[in-house]
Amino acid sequence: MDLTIRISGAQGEGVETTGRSLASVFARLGYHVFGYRQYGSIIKGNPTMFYQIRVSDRKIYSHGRWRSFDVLVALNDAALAAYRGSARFVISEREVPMSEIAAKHGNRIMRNTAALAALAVLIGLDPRYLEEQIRREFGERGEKIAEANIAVLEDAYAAASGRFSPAASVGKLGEPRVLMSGAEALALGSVMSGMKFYAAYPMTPASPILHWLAEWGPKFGVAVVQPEDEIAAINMAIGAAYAGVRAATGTSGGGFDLMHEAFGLAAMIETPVVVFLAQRGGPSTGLPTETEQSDFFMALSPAHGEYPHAVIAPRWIEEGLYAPAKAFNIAEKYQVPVIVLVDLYFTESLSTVEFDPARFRIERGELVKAPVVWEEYKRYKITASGVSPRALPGTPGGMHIATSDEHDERGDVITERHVPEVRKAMHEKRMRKLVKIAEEMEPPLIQGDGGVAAVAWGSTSMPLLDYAEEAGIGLALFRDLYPLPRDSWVERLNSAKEVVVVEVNYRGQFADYLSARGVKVSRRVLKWWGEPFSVDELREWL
């Protein structure tokens, strides 16, 4: 079974909230599901803004098509006019009398409830779940709002069982599946990973990391910051994390803008800092609600100057909760600031997970424990790694000087005097840390060889991979970006027939920092209008 249902109305109608709840039901009978929503910068308005749920009994990773879809549930009659020519069935007020059955029990609102009645009678999915779900959305509100929109679906269902037959059979599949949002995993991934300090300001499509870290952080000793700007946040964070604890903040371009001058800062006072940044459409305010992945040039040199740190974008919503882990280690172990880069269609969409605590590994780095004799100790000692002794404040003796300023092993400023030579010594220093880092870099997810091989990093892998299911197709999917690991894959890559960049920017940003390493790029297949690929566009644009 492989079902797309879209649910589309006005924003304020209750079509995240019916989306939500659906999958929510799905994901309990044990399927597959992934939901991604489409709506606009305003509260309220935007009457066609959608919610798209793709249910199946197999494994799958992505939205599927925009193209067609198996159920339209349209809760106004501009979403009925705007999608009704793609889909295989409708629900509507046409079909079923949502708004009055509704207004019957109290408030036309609740003619979302009516619609989801309509769907279960389509598909033949059994009301009790629906009502159980509606105990869980709406108990903690009250038990006379919980009690209406059940009597609201109990009439509906009966209404609608009498216009239509099922054209399928939804029951239960197998046992309860976890289903979450890809900032919800990021977020679950840190506290997992240890993160003990989170700040951010608001900003979309980073904000759902704040929202689930503010709620659920306090309860696993994770103290959660909304300071005045990004500014402050990720200051807070680099602070946070010299006094000793993994610390992080989270934002999406034009935050991380004012974040590049501290973000050079950490990387001066080798302190490990990982910061998410989450891609929307640019520049400047640009699309603050759809997607884009055209921050990859950003977040390669986000400050000025040459230092080191590490860009990883996690390719799937599951891998989401392991990649913050990768992250902070990274970030520890080389004393160096990390970026998780990742977008809107990562973040906001939702997808079932398995989750498994025994594979977050904590590695914190050479942490000097011991008392060190003052005198003797150098912060910034030159080491074949580039790595040196970190002492946390309060270890005995291990007093030191941490300063934007150039400066020598003991961390004393240079810059009142020309010698070079310190200079030279200390940036070979930092910049060592590169090669080491990059054999911790794993190389891309490689399928196939010889034919053609698509090639795309971050969330646009989502539906590449449902896509080389059907079609067979190689693929090369990058999650760790810079820097780049060091195997085979470019000699993999040149000896597929056709090498084809799939990316949701205009240049073709990725494809350009393939090409300049050695990979033969022959297309591109670019899109940069705001919504992800689909796997109908993708049959179409390979």
The other form holds:
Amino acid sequence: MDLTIRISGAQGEGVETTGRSLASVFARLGYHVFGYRQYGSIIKGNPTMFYQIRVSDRKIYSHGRWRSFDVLVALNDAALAAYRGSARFVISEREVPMSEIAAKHGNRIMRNTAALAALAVLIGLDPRYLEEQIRREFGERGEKIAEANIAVLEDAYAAASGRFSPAASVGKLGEPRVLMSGAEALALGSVMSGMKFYAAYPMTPASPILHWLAEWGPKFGVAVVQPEDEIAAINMAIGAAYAGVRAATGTSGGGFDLMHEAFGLAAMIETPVVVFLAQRGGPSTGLPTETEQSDFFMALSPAHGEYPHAVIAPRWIEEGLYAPAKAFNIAEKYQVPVIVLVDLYFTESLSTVEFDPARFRIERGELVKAPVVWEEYKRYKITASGVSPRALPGTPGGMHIATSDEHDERGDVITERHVPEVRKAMHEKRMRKLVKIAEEMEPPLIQGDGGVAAVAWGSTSMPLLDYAEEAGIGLALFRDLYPLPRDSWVERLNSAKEVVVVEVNYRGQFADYLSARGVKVSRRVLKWWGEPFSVDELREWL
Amino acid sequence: MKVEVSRKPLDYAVNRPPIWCPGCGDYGILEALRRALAELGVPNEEVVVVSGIGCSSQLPHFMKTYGIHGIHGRAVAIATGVKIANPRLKVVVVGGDGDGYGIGLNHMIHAARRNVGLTYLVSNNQVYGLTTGQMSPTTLKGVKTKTTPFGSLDEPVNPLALALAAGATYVARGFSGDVAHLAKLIKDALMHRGFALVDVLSPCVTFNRVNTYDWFRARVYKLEEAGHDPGDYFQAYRKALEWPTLDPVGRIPIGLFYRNEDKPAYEEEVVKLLGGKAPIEADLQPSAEAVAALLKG
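Write the structure block of the form predicted in complex with its partner chain for the protein whose form predicted alone appears above.
Every chain and every other molecule in the complex is listed next, the one we just looked at coming first.
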């Protein structure tokens, strides 16, 4: 079974809640679920926003198709007109008087519940699963609202039973699955990785990470701060990291623009900090509520000067749980800033995931915990690996000043005089870390061989994985983007008949990056108008 | 049993001599900070001195403590992160008027309203020193600098009035020509619960030929000798307006303008929200029970 349902209506009228409830029902029944939301930068209005829920009895990675779907649930005429041509089945006021039934029980807003009841008839879903979901959602807010919704559910179910005959049969498949958004995966993954400080200024599509952490963080000892701007956010995170806790910030491209200077500071003072960079359409304010993968070049070199850092782009939502663990470990072991590069498609989509708490291992790197002799301690000692043991405030003898100026092994400023030998050695020490970090970077996930190899990074892996399943083409999907892993992946890619790089940007940034490293890119498939690739588009364009 | 170790100002010094111009006001601030820490007997390893960029922001390098010499204007934000992560540390922020009242002014306002437990020492010399003598946010109107050859058109900011309006709970002004008085103000600031601003009149002997030691000596008077009540917010505000807002060339009050110990510090409230443990003390990984509860929710 593989079913795609699009619920569409005006923004601010509960489309999102309805979509999420439905996804939750399927997840509890043991199905694999993916949820995608398309919306605009407006609080109330935009009559054709939609939530697209795909449900399957096999593992799926993406929302699937754009151009055709199984069921349209249209909550207004505009939505009906916009999408009815693409749907096999339609549920609207014309089939079931949803608003009327809802109004009868107290409030027109409950027509979302009526719509779900009609959908239950159409897909052969026992309405008691919807009833359970209503009780879970409204139970705490008051029995009366729950009861009113259940009355709507019953009436609408009866009305729809006379109108539709079941076109499918959706029963219980297995144990409940965990459902979460990409943002929630990153947030939970960070908590599991020992993050204890998060500061972020609201910005779509990174805000849901902040929202989740604000609610759940304190239960796990995580201090969550909403500062005055993004500059404060990253500087606070750097301060917290210097004090010895795992710290992060999160933002989108425009906010990250403001963080660049501090990003370089973190690299210079060798303080580990993680930045969740959730891309949206740019430049400037761009497309605030739509996805893009156009900040890759920025992530490669955000601040001025040269310095070591790492960029990791989780490829599917479940990987978002574990990517923070890697980011924090790299950050602390090598005392560098690390970017976790995601996008709106990733942070805001919902997916069922396998969550295994045993998979989180914390590696804090070289920390000085016992007292040291101050006269001998060199915070920035020149070492073969480039990493120098880090003393945290409070450790007797470890006193030092971490400075943004070029400095010597003790951390003393050298910039009041010309000492090229110190600059040379210290710059080399920092840059050497990239060699070691590269050893920890995983090569791309390469599937299939021979014919076409479709290459992607980050979230574009999601529709590609689903398409490859259907078409049997080869894939090379990158998570660890910088520094690139050292492995024979270039040769493996070049042995394919055709290498097609698929990205959500105009220039083909990753294709340029790979070309510069010797990959023979034969074609670029690009898209830059605010939505991720879909399986049906890939079928046509690949 | 806690062993009391008596400390001297020089215990916080490093071998390296400061690189400031001879006669710079920053020497007075450095000496006053060391004295204040010594009198309180704070262990060196429990002090973190954070600065931005500028002449006075070099100060951490002359302290035998932990510290960050960060980027221009961001010291207060960095220090906020340090203090929240580990509230046991004494976190001192130092910087100049350009760093703190120009590029970084918003961070001071927000740290003040949050009441983060920081001691913020601003070396206010009314000029950009390190970049060789341009107008600063506290340059008095009409003063000639490299960037205002015909006299500054800008009204100066009033940092004390701003801090009071923002909700700072300890607001003081010292003079680096009176180290003993300044050391007392810093000592009280270090003991204060919440955000403490100590604006320090700190002459730049190279680039500011107007606001010299003599200019200040002829004008400063001590609030504590003038019957000022630091518990009176509105009186503090009136005093803050005396200079430079109402009378840029007349008498200049120094001393403690305002102090309120009743408001909890930000980091205290964070620790309360986290169930009693500071971030640095919390268990690194969540317990299995906590994770199970989360997945159920």
